[in-house]
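The chain below stands alone and is given as structure tokens, in the form predicted alone.
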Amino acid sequence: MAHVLGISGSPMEVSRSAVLLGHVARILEGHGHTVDLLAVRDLPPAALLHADFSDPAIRDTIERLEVADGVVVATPVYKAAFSGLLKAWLDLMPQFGLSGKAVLPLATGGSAAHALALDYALRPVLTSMEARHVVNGYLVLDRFIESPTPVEPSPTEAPVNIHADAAPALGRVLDSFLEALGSRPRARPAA
């Protein structure tokens, strides 16, 4: 089975995109994959803003990315693009940090028009990092995710209500991602 790095790009403590990522992580784990969740908001702000590649937390995220077979990126859409926090983190990752990996971009936003941010803002960045396959992403409208509250358990533990109108399309992109994970070439044993 594959090892997936789930990246929450939301700067907010209470975030629908983090809840969506937790929901997807539970589904992937149900298929036998391991999921490592990374909330970029928990990284040292100075290290992100000053591109401190030597910061231990930044180095740790690079190592976590290196060992992943697949990556799920979840972000809110702000002003027609993915979050600046996520962009700051992606800028610190190796140029070809997604080489050989399947990637699933997910977003949350208030309007269906925000879906364009996946294809015209996030996909080019992920592709430039040499992702083996960036599956079609999906935007879940804010109104289709039960609003998280600060007193709920973490997103990976909280039950999530994804509205029935969003669940089928989300299921299809997850199926594509699962297929891409399964087609990943396996490392050859050393001779």
The other form holds:
There are 4 protein chains.
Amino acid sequence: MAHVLGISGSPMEVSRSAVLLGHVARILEGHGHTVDLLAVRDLPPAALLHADFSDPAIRDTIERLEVADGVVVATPVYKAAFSGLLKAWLDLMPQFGLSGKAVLPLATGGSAAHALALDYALRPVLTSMEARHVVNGYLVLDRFIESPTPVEPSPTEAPVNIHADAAPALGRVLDSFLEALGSRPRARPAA
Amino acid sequence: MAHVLGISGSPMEVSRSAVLLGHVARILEGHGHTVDLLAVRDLPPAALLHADFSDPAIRDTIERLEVADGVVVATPVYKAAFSGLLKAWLDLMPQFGLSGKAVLPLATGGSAAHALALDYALRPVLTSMEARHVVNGYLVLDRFIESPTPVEPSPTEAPVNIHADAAPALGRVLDSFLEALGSRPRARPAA
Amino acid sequence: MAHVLGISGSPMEVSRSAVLLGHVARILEGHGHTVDLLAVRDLPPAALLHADFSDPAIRDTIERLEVADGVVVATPVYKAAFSGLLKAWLDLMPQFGLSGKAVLPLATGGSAAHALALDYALRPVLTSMEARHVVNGYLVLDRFIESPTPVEPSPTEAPVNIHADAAPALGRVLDSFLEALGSRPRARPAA
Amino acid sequence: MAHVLGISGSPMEVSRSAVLLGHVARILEGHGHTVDLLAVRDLPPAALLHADFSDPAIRDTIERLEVADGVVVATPVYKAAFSGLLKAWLDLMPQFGLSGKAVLPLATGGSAAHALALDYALRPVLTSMEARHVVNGYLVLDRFIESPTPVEPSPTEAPVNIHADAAPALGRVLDSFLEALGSRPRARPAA
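I've shown you the form predicted alone. Could you give me the structure of the form predicted in complex with another copy of the chain?
The next block holds the full complex; its first chain is the one shown before.
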């Protein structure tokens, strides 16, 4: 089975995108994959903002990215794009740090008017890092995610409900991601 | 005359985009405008990354943005887009925080292949903040900026040279910005 | 007063974006400006698609663009971007054919999920043509435009109603465009 | 083996992007795949520009797209984006017309400054059509393509040379496309 890194890019402690990521992580685990969850807001702020590549916590995340077969990125939409916090972390990763990996981009936002932010803002960045396959992503409206709680995303937390208006589309992008994970070449190219 | 906020979005202490910003600031001052320089990397990292709107240093930057007639944004290009550090700060500003303001986007990068990052990645974000006029921007190749030094950008630092291959185009976008500053309505709409 | 070229980019004979353009044209005329309306679908198809710069009708549109102080572009949103018909015409215009001009981008679409197409897809193209000022644009939902009729847009056609949910925002971008028209330099730079 | 539709989006009779497409088609055939080449400029111009879905030639291209397992799109870069001619054809295809298909985007242009047009302008459109996998694309500089000749792209035409500075990167995106073709699900979802 595959190993997936789930990255939460919200700067907020109580975050719908983190809840969404936890929800997706449990589904991936239900399919037999292992999931490592990373909340960027828990990294050392000064190291992150000053691009301190030598910081042990930053180096640790580079290694966690390197060993992943697939990556799920979850971000809120702010100012017509993904979060600056997420980009600050991506800026510290190797230029081709997504090489050989399948990637699922997810977002949360208050309005459908933000829907294209995933494809126009986030996807080009992921593509520039040489992702093997960025599958179709999905923006879940805030009101379709129940009960965000002030805890870190975790595979063991209580399940959340995704509203019936969003669940089928979320299921489809998850299916694409699961398929992309399964089709990975046995010997992946070096990152 | 107008008052301009110059924002340096580089996470690095030694930064060509900060040098470029200082260079532009001196030219603006030569035209009689006042310039306030803000290096995002000097803000409290934890407040910035955790979206702590109540932090005094963050609130101070909101006020400095509010009183500006124009804004110059200078960023390196990383991963086909502008810096995450810059976006983390923009994420903390009011949704329509650029309302009524003229904006000049500038970037530095190692290759002309990054040129479209200004128009496809940064401009939509600035537009979403209701900037009155985002003038044409310019990406200056790293090799065209001489002598970055490990000091904060300052109007009083020694002048730098912009290579003759980049100076005319930089001059044109500066002219557009100066014109946009001059055409501002006397009573600007409330943000 | 200023002279404005209004460009309808819809391939359809019955077009909400053409109706929207006609509506905006009448308002501009009410402010004393002159408006020249161009429906790209009326140009010779073969000349347009084969990039025949020598075709008289194509050359005529280059001249009509050249003498305009401002440009209003109206397009439907298809496939997350503006119409191919509009782009086929823009492709035939001079590289810096919008130099010195104010530009107002407008779109129509069935869903708010298309809203960012203006800023992420159309605006970079307009900016690459060296527009002096691309003001904030607006996407009007199809259902907010009453009674499209199978006639070409015309300043003399019967007025249409824009729904109260869309009218204020449309009014604001029109105000910005009117202001940008008024602030044009007396001696515009050569294109 | 797979069946591939190669789409040439250049409005020009003599076209480097069409030459590039022919070159890629021969390589794909060398791997045992079948290739159907479509030059959009050969379609009936009026039907294309007036969105006449009932035109037999347009309907024929819808069917040729439908039966393809993979698609190669080749376009020149004009005005910071892909050709309007290509978009005019895509506008006529079904909303989810790329469902289940692998897609390779290719471009030609005079300057590396156009490189991001593929990822920021074309890829979001392809993604909106529900492509199963849009692999990394590549912009080949005009000067790296030898000897465009005024003939339609064809698998039987004389081979062209791709300059050594561009060939390795082109080879890599082709490898990704070949792999994506091979990993297609046996029972593809209905478009």
